Amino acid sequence: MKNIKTKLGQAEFRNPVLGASGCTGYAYELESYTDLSRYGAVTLKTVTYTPRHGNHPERIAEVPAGIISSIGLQNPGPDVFFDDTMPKVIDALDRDQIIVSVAGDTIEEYVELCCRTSQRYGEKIAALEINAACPNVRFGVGYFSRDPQAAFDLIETVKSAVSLPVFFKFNTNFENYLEVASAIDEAGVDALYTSNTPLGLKINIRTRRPAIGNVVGPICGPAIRPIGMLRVWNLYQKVKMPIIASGGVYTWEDALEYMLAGAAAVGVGSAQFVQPDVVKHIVDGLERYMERESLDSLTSLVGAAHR
């Protein structure tokens, strides 16, 4: 049996193909459509400090080779998440597959959410994800993706408050993303999760209005994969921490290309809307590739294109 495990800081996963936050929901919704055991892990839909209704509809619009989305972190808040949602998640996934994503407007809100998660479910999850990437909210998360010191302070404070592995998801749309990434690396995060979703606009020619209620939204899908690839290539040359890449991963070849550029793992998002069992096919494809190439693990391929 080939070893397809991947290690991200202090966390180890059965394979490097992860279900991305938001697009994978809470995982248990997909039980009837795919084999959840084939996911390396699932980053759950982000929970925020208080409930959020999200952005005005419409929230999703198709564009060439992708979609524009504008959800706005809609979620019922921590009380419902901890009491009602997490028991269903734990029934559907193994401990090593569960990554809880949290977001807040201030460092204090992030820390409180992380501490509550750790106290309630610390022994039943693999890691925490600090979501500082979403561009569809008015306050909070975008700030921590564009200010190096703010990112450092957030990670350092969270890391001092919890013992769980911590991933940091940040937005690479800002020109200083490499400077921010260096601060994240210095703060000692276990892995950096990239969000390579440039903003876009679509006009509905029938209504003559923007197709998205929020007017603009991040573009997801194959159209942005070359952008994501360049971001990962540059990040790999800049930081030492493991990188989780996302942006247009639809096939095993896409996942492998990201790994060759420097990613230790990949997040699969919008592809699941088209093919709910796509993660299984990606993992199967990587395993077949390992057999053909007589590889014992995928670790040696991480960043291999740089060499």
Contents of the next structure:
Amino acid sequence: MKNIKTKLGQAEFRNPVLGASGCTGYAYELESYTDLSRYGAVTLKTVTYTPRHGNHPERIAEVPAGIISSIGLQNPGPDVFFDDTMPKVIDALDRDQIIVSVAGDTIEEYVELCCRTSQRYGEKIAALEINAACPNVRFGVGYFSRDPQAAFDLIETVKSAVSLPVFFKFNTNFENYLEVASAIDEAGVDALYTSNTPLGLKINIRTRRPAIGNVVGPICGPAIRPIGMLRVWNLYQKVKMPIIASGGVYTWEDALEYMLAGAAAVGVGSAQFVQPDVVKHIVDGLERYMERESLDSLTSLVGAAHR
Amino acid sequence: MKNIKTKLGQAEFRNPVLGASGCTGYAYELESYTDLSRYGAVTLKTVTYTPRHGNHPERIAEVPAGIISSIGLQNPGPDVFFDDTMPKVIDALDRDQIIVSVAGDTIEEYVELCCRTSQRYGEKIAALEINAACPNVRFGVGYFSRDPQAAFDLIETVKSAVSLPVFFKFNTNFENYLEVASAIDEAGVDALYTSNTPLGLKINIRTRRPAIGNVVGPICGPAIRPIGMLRVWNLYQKVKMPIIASGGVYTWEDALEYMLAGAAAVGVGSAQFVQPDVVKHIVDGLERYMERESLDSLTSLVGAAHR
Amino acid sequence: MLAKLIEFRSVTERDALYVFDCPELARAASPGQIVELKINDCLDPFLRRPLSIFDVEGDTFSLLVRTVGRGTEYMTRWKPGVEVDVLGPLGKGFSWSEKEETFALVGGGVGMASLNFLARRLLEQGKQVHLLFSPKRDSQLLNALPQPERMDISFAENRTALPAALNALLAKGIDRVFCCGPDGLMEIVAKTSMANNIPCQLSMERHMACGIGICLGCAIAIRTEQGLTYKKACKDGPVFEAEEVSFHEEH
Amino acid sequence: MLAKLIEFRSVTERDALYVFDCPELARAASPGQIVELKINDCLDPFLRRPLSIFDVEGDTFSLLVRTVGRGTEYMTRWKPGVEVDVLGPLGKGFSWSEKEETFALVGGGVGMASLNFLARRLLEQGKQVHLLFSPKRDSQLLNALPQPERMDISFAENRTALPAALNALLAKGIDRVFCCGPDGLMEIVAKTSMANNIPCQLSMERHMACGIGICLGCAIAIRTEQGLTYKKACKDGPVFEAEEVSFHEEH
Ligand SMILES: Cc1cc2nc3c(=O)[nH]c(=O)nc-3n(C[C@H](O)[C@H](O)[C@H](O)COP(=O)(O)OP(=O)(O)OC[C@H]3O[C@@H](n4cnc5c(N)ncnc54)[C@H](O)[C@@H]3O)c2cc1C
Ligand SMILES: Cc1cc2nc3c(=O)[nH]c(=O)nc-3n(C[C@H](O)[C@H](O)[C@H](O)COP(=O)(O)OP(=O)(O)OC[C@H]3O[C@@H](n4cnc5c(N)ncnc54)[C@H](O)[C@@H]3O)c2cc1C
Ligand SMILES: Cc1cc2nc3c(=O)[nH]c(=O)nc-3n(C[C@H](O)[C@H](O)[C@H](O)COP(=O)(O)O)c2cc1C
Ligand SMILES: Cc1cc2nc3c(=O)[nH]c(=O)nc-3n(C[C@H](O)[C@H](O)[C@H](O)COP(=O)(O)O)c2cc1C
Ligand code: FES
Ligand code: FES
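Switch over from the form predicted alone to the form predicted together with a further copy of the same chain, please.
Below, the chain from earlier opens the complete complex, with every other chain and molecule after it.
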């Protein structure tokens, strides 16, 4: 019997293909385009401690095999999120499919958001995701992604405050990403989620100005997959916790490639913009592959390229 | 009268579109595929202090909108280069089109290579290019690209040893690339040449092993252009010397985009693998653009997106 | 969803009309809505392209497309018979009330695309349609209109001449204004209409990644009682009320 | 250079024959040479694809292509009439001397592709051609051969059976062996031929970026008197002498 179920720390998912935060909306928007039950899970758009308008347009610029985006974490804040959004999410997804992503400017804000989520919806979601790419009021953007001690403190505090599984989503752009990952590993997170999106710039040659209102933004999409692949490869050799890899997953082959490099699961982001039912196709593809290769599970393939 | 001539420090070229080292062979191989006189210049494949066999195959892996390569600086070494290769190069290109790229493991090796080149061919070439991406025997790969002091010493020593224009080609992958660039700026180089190629990995899902013999290799091609664009943007704000940008240039629009970001000239690399006459097309395109926009020169556009 | 190209026709040197057979989409579409087309089946160009529905007739819909970049250039090479991957109809289109009788449609260049389908529906309901087009030098575009004789068509030489031309038109007694074109033109039309106290709807453009409301890439600054906020061009729009759109203010 | 596809024919479930009109290339080609095809005009797939010239007749050349990945899959969608961007003929092909009369051509799977054109030229010169094909289960591929009746064709069940089959063939008196197939098969053929003191040429495959000698991506390890060195499959090869190719040794 082939089994595509995927355990990430304390959390268990129906399959290893997850909708990535900010690229899957609140899932219910996709209901008429795909079969939502085929998602391993969906990480909802990050909710921040206070509502955020987001960045000035243009927010999207196409680049070869990818996009530069600059959304600025636009979201309605926790009150609207809990009262209006979550009920619709719960209608669209099963409990084991819902991951709530939170971000704050301080550890206290993160913890409060986690606690509120846990109190209100703890029974109805699968996990919490700490988006560590948020600007820190004192130390700037990505602080919790680049300071091992801050990352450790953040996770340790959150873990002791809630009993839900906790994922740590961070950006591997900083040279010390392996150190940060080690700190997280020690702090006892359920899974490490990598975004692997380097910063980029595009200039509009007609206006002769940056194409993005904010000038700079992270690059996502297949273009950056080989970068993500290398970082997952390196992380797999460094840490023990399961890795969720995002960055350019478009086909089942891409998902498999990340798993061979060491990812236990993958997050699918911008591919959904182009093909809203892409997650279903990836899961179908992985199942067909297991069939063809007579694999009972994909677990044995995780990190297999290292062996 | 439109004038597309390009001054880079002491060196002057017929146009700002250069064939990048390692992607243009020794130029004469391209004679039957394009009009070599349309190249602003060609940087020849890097010659190292001692001959190098290069890396074990496979050396090439295709990725979305680019490739991972791992050549390992294969070259026949200076004796064969000077005696057999250079005469053929001189037959194929004009003096102002020839840039010789050198690399050593120590400053002494660099200097000796520069002096030998200068003595033997000083009258017959336009410039020397210091490939700073070479492994250092003591401090590992990219030492001269990541240690500002080492970079400064290297350039200062070379500049005082030869009178030819000198370009410094370095990789912007290290977090301190702006510091390194500042050091070079002070050392008084004629131009800064950026390669902008992040490291990547691909796994062959059939063999379940890395696709490249060497596991890891730099990614080049359009996929990484937005990364290069941002780094050139940042460098332009930091340094005074002219910048030569490489990384994903394929069309005249790409060349123009780099110039708007701050590059005085561009290096065209892997695009030539796909379209051996691509440099001619880029130069034609820039000339047509100047015509259409009634521009006398492109100089006013260099860095224009900052203003 | 696949749509089969059944006709391709040049309208001007840089604009072309594409007619697709796609019953499901054609039947569901309403004026002002858009489609998102996949240009080819590889990763370059990466994103779909958002285009207004120019017309609907029976099982077919058409697009009026200006060739401006890689994607639209690629489209000009499509041959009838090709099947194209399309999402749609998407977004919220134009709206009006039964009581309103006379409409001014202001089109700026290829922005005119979304107004033709609107005109068709208005005419079907026996309404009166005035089309004001700017800039006049682009008027060859109107060759794409299937029923020009049923509208009253006038021109503004350019943007400078537009306020006067629109004022003249509004003076005839217009119940509602619809506009689609570049931001600068729409701002003029919004101001002029509001100054005349005539309701006005604008069809807004933003670079889009998804077209279906999941990326928040297509932000339009909207005035609300609580201050400025961003709405989605692809889902809350592309059509917005003129009063609510903020063309300049930042937060 | 553009080559126009004039015929497309399935040979097996996963192999197809493509015939192109391209006088310049066809006239210049010699057996063992390759072409580099651009799959489409966008950035994905990025690289050209190297393919052996399967045959040349008058102004046309043909390719026998196994569908294995994105690029070759894309090719199967080409319709006759399409114009494809091609570089070639590239590289150094097979060579033999006038005195040699009897040849063994050993093909492994679709590696057979480069041997058909060779067979044609040998037969034109009145030489005797023995084709040994492995593995037998792939023999449907031989349906692509235009003149099978003019060769003596035999089979090896698989790689294990190959040395015996080749020894039997060589025993008939063979002047030279040519081989094209997977590395593992070529190594066997090289060893067996050398053991019999019969000259042997191999057509080698490597991932290629440029195909024209400027990237050094297609390295083949070659034995020389000064030790191992790397040569370029695209320019110095793809055909090499069996003695010079090193299948295993690293530096
Ligand atoms: C709601 C909406 C409706 C539209 N309706 C029409 C129409 O009916 N007819 C028509 O000709 N054009 C229309 N456009 C503009 C059209 O989408 C762009 O011209 C087209 O995407 C350009 O693609 P390209 O590949 O040729 O150009 P490129 O410049 O190569 O495109 C690069 C990227 O920029 C985006 N982009 C470029 N220009 C625009 C633009 N003006 N607006 C939004 N995104 C842009 C592209 O979608 C792509 O992501 C509409 C745009 C929007 C947002
Ligand atoms: C000198 C030479 C001659 C060849 N002749 C033929 C022929 O006549 N018929 C035929 O069917 N095939 C031939 N091949 C193999 C053919 O080039 C590959 O099967 C093809 O490139 C695969 O492309 P893809 O996009 O379908 O596969 P993908 O796996 O998607 O290709 C990805 C990348 O890997 C490269 N690649 C994949 N497989 C190979 C391979 N076996 N050898 C070299 N590069 C590879 C591709 O060129 C591309 O760069 C030849 C290869 C070489 C080097
Ligand atoms: C438009 C956009 C919005 C995003 N918003 C968020 C977010 O709110 N929180 C988060 O953790 N990641 C966010 N991301 C990052 C994605 O979840 C994902 O990690 C990244 O895009 C890489 O995956 P991809 O290449 O498949 O798109 C966003 C990405 C994009 C493109
Ligand atoms: C196959 C290959 C070989 C290269 N060899 C060299 C080299 O010898 N010396 C050097 O300075 N750069 C070398 N480079 C880097 C290129 O010159 C260029 O900076 C880089 O590829 C980015 O440009 P591109 O994206 O246009 O390819 C090489 C790149 C490739 C792909
Ligand atoms: S384009 Fe994605 S939300 Fe509108
Ligand atoms: S493929 Fe580039 S040198 Fe052979």
